[in-house]
Amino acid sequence: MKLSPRRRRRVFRVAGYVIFVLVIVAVLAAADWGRLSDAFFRSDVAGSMFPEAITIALRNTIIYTLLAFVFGLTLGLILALMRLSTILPYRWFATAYIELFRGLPALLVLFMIGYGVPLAFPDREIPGGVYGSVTVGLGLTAAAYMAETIRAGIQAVPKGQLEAARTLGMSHPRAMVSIVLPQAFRIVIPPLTNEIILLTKDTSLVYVLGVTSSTIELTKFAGDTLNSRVNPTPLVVAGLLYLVITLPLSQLVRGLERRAARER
């Protein structure tokens, strides 16, 4: 009996699902769960991490993420407007900044902020200590990516919106603030939320600044516990705590994308 193309695709899809499930079951059955449990899932080691894992490490990770995001969003908006400016030096500066900081590793930027700036300006320091250094270090890199995202959102707003505002007597700055930017941010909210997720994971680089017990973040906290307990269970706990932050954000992104699709 000859199957129709639609039924043939359905058969192939079901067969793919079955093969995938069989492979997963085979891998799970072949694993030595006793040794895995002793290595990665020791409850006594995990229990020793609390409540500090939440009250200090997770809290600091969230604070670092939010501070860097606010700094990066503010600077990214300025860079996006400069990138779209009719003034050539503004465009040149914004383009050079974006290309530079998108090409540099975040770890290198953090290192230069933490150690290069104090050497260059010995009589001055970044306000906020480690929190200020993390805000600037991660925010400078994030701003380069956010600037391009915001620029794309501004360019996605029909030009007729700005032209109509100008014909009503609005100045160009007022039209941008009142008409264009609100629409642009509605467009770019999902990718900006993705940037928060990336910043959350980038906080694992904060260790390069030499954090203390009160400014420690999840990855450094897990690494220190691993060294003291000689067991990798803390890394699993840290991974789960990262998921506590990133999974709700991922769900938020999907919800925003579905909402934007319905509106379109």
The other form holds:
Amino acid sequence: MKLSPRRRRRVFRVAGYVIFVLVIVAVLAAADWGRLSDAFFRSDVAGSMFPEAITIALRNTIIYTLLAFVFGLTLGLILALMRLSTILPYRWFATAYIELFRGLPALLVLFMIGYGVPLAFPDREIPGGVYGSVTVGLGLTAAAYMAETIRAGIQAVPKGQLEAARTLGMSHPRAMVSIVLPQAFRIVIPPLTNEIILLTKDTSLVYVLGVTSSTIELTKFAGDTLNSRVNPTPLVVAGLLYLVITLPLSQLVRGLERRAARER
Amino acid sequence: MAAIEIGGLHKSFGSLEVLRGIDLTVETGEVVCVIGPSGSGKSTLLRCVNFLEEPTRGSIRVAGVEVTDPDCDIDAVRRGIGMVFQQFNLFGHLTVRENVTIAQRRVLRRSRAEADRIAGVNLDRVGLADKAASYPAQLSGGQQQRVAIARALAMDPQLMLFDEPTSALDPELVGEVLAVMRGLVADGMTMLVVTHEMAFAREVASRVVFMDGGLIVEQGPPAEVFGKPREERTRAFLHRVLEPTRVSESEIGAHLTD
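To test you: the structure above is the form predicted on its own. What is the structure of the form predicted in complex with its partner chain?
Entire complex below, previous chain first.
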């Protein structure tokens, strides 16, 4: 029997839906829901985490993210400008930095800050205690990524913009500050917002610096509660709280990209 | 003192020699139109005058100042030279008014009130006083180009450079830009204009310069260059530009730029 092309397309599409639904139903049916809900959805364990889960853990997660983002953005902008500089050693340094810190796991960098800095500078410490160390530890890696994003943004601004500014008598630095960078940042806001989402999740590595009950963040807080209550429900609570931060940010990125697409 | 004095100007991009010895003087108050086939070096010549391109060899004096001198304060020289680009190059993140005031404020250090007043005068001059609050993307190409002219004029330039100002415009928008430029000519502005608008050059130019292959082939009053060109290359170019429907098949292939 030979199907017409239209019939054939319809059969294939229906088959696609059916397979999709079957797989999901099979996975859901195979899971042992009684044990799952006993392990992951214990309301008494979840209840015991509040309000500290929000007033301390969620709060610190947000603070760490913002501090690292501001530090990384500042350093990233400097590195991006160095990469585009006419001074060769600046370009070398920025390129080497970016390649190095993009290639290293964030966890390893945090370890190095935690153990290396006290060894290298025995009489000094990073100001701000754990907050300072987190800012630098996560910011150094974030800066490498953001530098590349910002560089691409600067290069996406048409060359004529700089030429027009210079033609009006602006110096190169003035033209960069007043004309090129404002337009470059408009271009890179969506990717930079993505960078905040990544940073939010990277704050889960902060425990390696040794956090206390007042500097604890979501993942460590959930892990500690898991150990004390011998029940994994805290992981679900922590996961939901991460989504409270990241889902609105994802929404924001989507909105910004739509707006950027409209303005083109 | 001449507005522009160019002597022995050479410019190469890598192995490509774009300008091969240009001598040109523009007197104050003159309107010089540069015509010629694409690739002949017209735009490069213009961009050398305000040092957007660095000459390989030769000298360029603008109002007596040698711009190729390493000690030249090029930003100061550029303040006296307005430039209008083919692609307008308005600042997309700023409103029309801000486009016209930002250099006044940041470069000339004028107060906001003073800069706004001068912006108003110049936007009025190009017929766009009512668009001050708009963003460039909301304007037509012709309106954008007129804002670009107002932006340059707000700096009180002694000299205006136009780099094919109407080449990126839809045909029905060319006229409004040329009208503004004719107004500048009437006001006595010194202008160096690279253009494909032969009618405009014929009407307003005090002198027409025909370039080909990085050299000035011929120059003179428009009536002479257009009316009875001395050089064969000029004749061939004008024939192709002014009578495009009468270019015969036998002429195709003999490229003027080669």
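Numbering follows the first chain given and starts at 1. Treat the numbers as computed from the prediction; the structure is a model and nothing was measured. Between two forms, the rigid core is defined as the largest C-alpha subset superposing within 1.5 Å.
Taking the rigid core as fixed, one finds a CA shift for Val21 of 2 Å or more between these two forms. Superimposing on the larger rigid part's C-alpha atoms between these two forms leaves the smaller part rotated by 24 degrees.
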